[in-house]
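Take a look at this single chain, the form predicted on its own, given in structure tokens.
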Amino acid sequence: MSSKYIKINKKINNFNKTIEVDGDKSLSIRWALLASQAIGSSRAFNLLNSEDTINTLKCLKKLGVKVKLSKKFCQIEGRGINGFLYKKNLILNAGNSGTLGRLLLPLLIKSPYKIKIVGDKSLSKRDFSRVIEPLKNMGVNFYPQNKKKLPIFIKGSKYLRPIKYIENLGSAQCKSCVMLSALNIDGETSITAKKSRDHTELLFRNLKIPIKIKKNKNYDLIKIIKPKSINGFNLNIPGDISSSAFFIVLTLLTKNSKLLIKNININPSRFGVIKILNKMGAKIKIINIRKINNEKCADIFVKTAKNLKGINCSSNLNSSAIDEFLIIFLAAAKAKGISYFKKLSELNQKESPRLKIGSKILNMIGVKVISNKNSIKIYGNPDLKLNKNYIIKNFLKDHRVFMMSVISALSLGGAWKIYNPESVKTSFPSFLKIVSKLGAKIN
């Protein structure tokens, strides 16, 4: 994909189609970083094919991790625990991942020389002080001090200690860094963690790693004792409910349309954005349930919304739709009545201050938006159509954003000039492909 920028001047038509995305990312990455530490083979199918999982697969090849890649699976030849080949003046570049900036500076906290940690544009704006000060705590070193965003110098210790860790951000990357710190530090390690998705946590259970979960309304009680090794492991990826949430609402928006994905893992910890639009009005059908890896998987079945409402989204369901609540912005810009969601400020620590760019967006297209840094009111038209020209400059290169302009081009109409195609290849690089295979005209 070499334009700077994509052209879409026409709503989509009425489509009936099956489909497939992308395997999920938070797993393909946690899957990479785990195999990294077990002894012997380890194999991931469908493993998402992106940016990101390439920056993960390229950072642990630079310590020393053998990784085969083919069309069928990724094989990775795991060191052990604490097992990497460590150089001086190595430098690990997460690119655009917040996942992997945060989940493998765990890893590397026994590390005798300093490692440097870089990232892209939009990655060096992000907050690392929420996973440095737990590590810290720990005994780990960093340098410059009290630096809080990358790039930053990490170097470990012979000497740390296991840490009592209160997360009450809700963010699955503060708790994954310290439960794979404790991968690496004799004792208990125990964290009070507010609800988040909880992928790492099935992850450990499935490779017997010693923890023990106490689940409360709000928070989970976990606790870690360093295993003696983990055995290699296979892994089958379902589909990024993430990546399948776009073509959801883009179904809902588009008249007499139906879709059905396949393969998507709707673990509860990420279903927040299908009970949001169900309370919508959605009627989002999911068929086929079953667990694969102890994560549970289905097909979801959605077909054109008659009569979407306006919600005052409960903030318990923000931490379960995190990744989601672009597209169901969209969706509230066409609904009737009045759209609130608060507590919302943890969307401003992702690629790029998303809550901030949504409301852009949707007061350039007509919609009456009352934002401020934690919350967003929304007032829905449902008769909203647009034949003027839109430009979305995406100067931080998000594919959210990218994503998030997609569909409001193919949904609500208009002549638009959308920047940085590029970008969806960090999260869901066959993105543009499935657009076209619905039916869009993009030049």
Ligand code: S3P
Contents of the next structure:
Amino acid sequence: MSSKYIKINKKINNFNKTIEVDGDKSLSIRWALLASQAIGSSRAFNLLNSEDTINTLKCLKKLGVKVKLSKKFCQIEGRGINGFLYKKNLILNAGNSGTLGRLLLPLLIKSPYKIKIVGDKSLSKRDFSRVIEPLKNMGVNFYPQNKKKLPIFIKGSKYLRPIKYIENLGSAQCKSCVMLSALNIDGETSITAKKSRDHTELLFRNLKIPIKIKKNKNYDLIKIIKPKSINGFNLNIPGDISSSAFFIVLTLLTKNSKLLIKNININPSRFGVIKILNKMGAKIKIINIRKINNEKCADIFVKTAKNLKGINCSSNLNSSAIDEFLIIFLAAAKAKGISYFKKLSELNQKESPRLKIGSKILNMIGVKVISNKNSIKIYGNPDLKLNKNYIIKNFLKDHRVFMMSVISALSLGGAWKIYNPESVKTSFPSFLKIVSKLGAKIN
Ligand code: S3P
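Now show the form predicted together with the ligand, given that the preceding structure was the form predicted on its own.
What follows is the whole complex; the chain from before opens it.
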């Protein structure tokens, strides 16, 4: 897909299909980073083949890690903890990925040389002080000092100390950054973390890294002791619930339609989107539940929704649905009554300021919205039908803004010109193929 924009002029309806979405992004990146720290080979099956993962593999290769990517699996020959091959003048490019940028830093904290970390336009606007600060407290050096954004240089230290860290944002990236630093620091690292996705914790358990977790209502207390070594490990990566969410909402909003989405990671810390939509009356069914590598997986069955209703959404669900809010907002726009989502300032810290952009898009399609930096009130309209021209410029090339716009066009009608189709390569390269499979015509 090399064109600047796509055009969609027609709604879809009447589909009854089974689909699979691409592999989970959070798990794919974590597998690659941890495999690089292991001794021996590791394989991932169904690794997400997207720009974020490819950038992860490229960074690891630059650090001397051997990577083999075949159709069936990806194989990494780990170099062991603190085994990277450091060179002078190394530049590592995290591309668009906050997860890669923030989870790579803790693996570099013993580098004897300065390493330059860069990212694309969107990532270079995002806050890195949230991970730089705890790493500095451990004794890691950053240049220029006091810089909060990429590009930045990191230089490690021989004298690192474990920290007691309080993670207040509900950010799995911040939590995982400190957790991964514990691989390289003698002693006990302790984290009091507001609830967020727990893939790193589950992987640490799988890898027998000494970790203790005490779960409280809103916070987890995590203690990690530096392991001697990690052995190579294989991982089967299920589909990404964040990618499936676009098709769940498409089905809910499309006449006479049914969709079965196979093999999705339904880890409870990622399950907020299903909870929210079901509270809105979506009746999404979770079937065939099983565990793969400690992660809960299932198939998801969804049908056209008859009576979606607005929701006053508890902010306790924010972290477990953080990547799905754009598409949840669309569902709310078509629901009966007012929806209210609050304490969502973190949404403006994503690949683009999504709370702001989501409000703008809803406004553009004639939905009444009241929003500020923290919250959004959406006045839903079950009779919402579109018949005008709509242009989505998406200046920061946010993959999820693109996908939300496509689903809006396919479910609500109107003539749409949506820029930056290549942005889906970040997280969900098969997105447009699946859209076509469901009967959509895209020019
Ligand atoms: C992710 C954590 C979330 C999420 C991102 C992936 C992860 O970010 O938005 O897409 O894999 O840890 P925050 O931790 O910044 O909330």
